[in-house]
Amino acid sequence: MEKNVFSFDGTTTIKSAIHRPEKYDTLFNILAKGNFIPRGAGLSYCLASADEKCASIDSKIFDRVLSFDKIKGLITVEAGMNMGELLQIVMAANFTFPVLPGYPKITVGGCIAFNIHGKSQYNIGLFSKYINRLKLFHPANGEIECSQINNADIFHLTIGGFGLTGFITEVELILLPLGGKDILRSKVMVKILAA
């Protein structure tokens, strides 16, 4: 199906083919034809997940939790899960994900594709710091499992790689214990001196 696709800020519009596979068999058949780009929630200002010359593969249907190790603080999800839903799931188990974007609808795959910084990068770091491993599908090579140790070159190319290394089918994220569910807020008054 072709449709108009917009950048997050609405400044760029193109007509692009969009595929919405509901099963991995269908997804892999589409990917085998080549010339595709994965698309999450479409929240990129630069419209990175669509082009007139290739098909966009909508990943939002692939949004399940595949496993949750509450002892080790590891959760494995599909790339289409959005960060707001992920946070609700992990907070219910007294965990948090440290790198949180300002817009909760961004998908985990989108966070990986851009290696987002969240709202506290100065002391937490980038999204990549909390990826334990990932699995992606490449049309010529099938599914490839990657980590800092296993297929490290593909792992590092995928993080911040705008979806160009393949379609992420699962990712294992490192969680942190939730210190509490309250927020401490303080007011700071600043006196501005006239020049």
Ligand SMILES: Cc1cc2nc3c(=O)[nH]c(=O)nc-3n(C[C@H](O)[C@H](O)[C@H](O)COP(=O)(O)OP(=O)(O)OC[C@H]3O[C@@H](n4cnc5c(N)ncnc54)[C@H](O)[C@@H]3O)c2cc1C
The other form holds:
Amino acid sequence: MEKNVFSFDGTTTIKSAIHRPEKYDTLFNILAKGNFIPRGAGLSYCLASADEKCASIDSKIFDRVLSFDKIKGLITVEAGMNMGELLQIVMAANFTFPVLPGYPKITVGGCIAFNIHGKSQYNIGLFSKYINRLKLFHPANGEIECSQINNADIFHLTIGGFGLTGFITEVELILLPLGGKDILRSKVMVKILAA
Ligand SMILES: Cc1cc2nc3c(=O)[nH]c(=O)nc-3n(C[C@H](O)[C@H](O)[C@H](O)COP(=O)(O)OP(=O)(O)OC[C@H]3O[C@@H](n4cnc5c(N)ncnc54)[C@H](O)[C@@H]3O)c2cc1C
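Alt. form predicted together with this ligand, vs. the form predicted alone above:
Next comes the full complex, this chain leading.
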């Protein structure tokens, strides 16, 4: 059924069908028909995950942790997990994920598709730097695994690819050790000199 869909910045409203499959076989059946755009939390400023000419496939129900290697600092999650939840889970095990967007409901899939920046990209880098491998469903190929080694061209096209290479189902992320859970604050006085 079609409904009104808005961009986060409020400049665009369209009517579009949004599917919310709850199981993988339903998801793959819908994806196999093609003509879709994956949807995360729908929090992009532009209307990146909906269009009048195709259906949006909502990923938010697919939000589980699939594996967590606490020795290597690697976590595999479904793409619909949001960044706030991810951070809670990894912090409880004394890890952190270094590239965080400015709102916790944004999904991992949305972060990959926009190759987002955090708040200190000058020394930490972009989201792409912390993706070890991902799985992607495309109607022509089914579900394939991509990394710097396997299907590397699709891997690189998918990161920052606006959801146009297929539906990301899962991703293995590289974590960093958490230095501590306290924040040190200091006050810096700045003298503004008159010109
Ligand atoms: C308050 C706020 C703060 C923000 N802060 C930052 C920031 O600090 N840094 C920054 O870089 N950006 C920031 N953004 C922008 C935001 O991180 C990106 O637009 C992000 O892509 C939104 O993800 P989403 O889960 O809402 O996905 P959507 O908006 O639904 O979709 C975004 C894109 O991801 C694709 N996509 C979603 N899920 C999948 C999937 N499973 N498989 C394949 N493609 C998929 C969609 O097709 C679409 O192209 C912010 C946005 C807001 C509203």
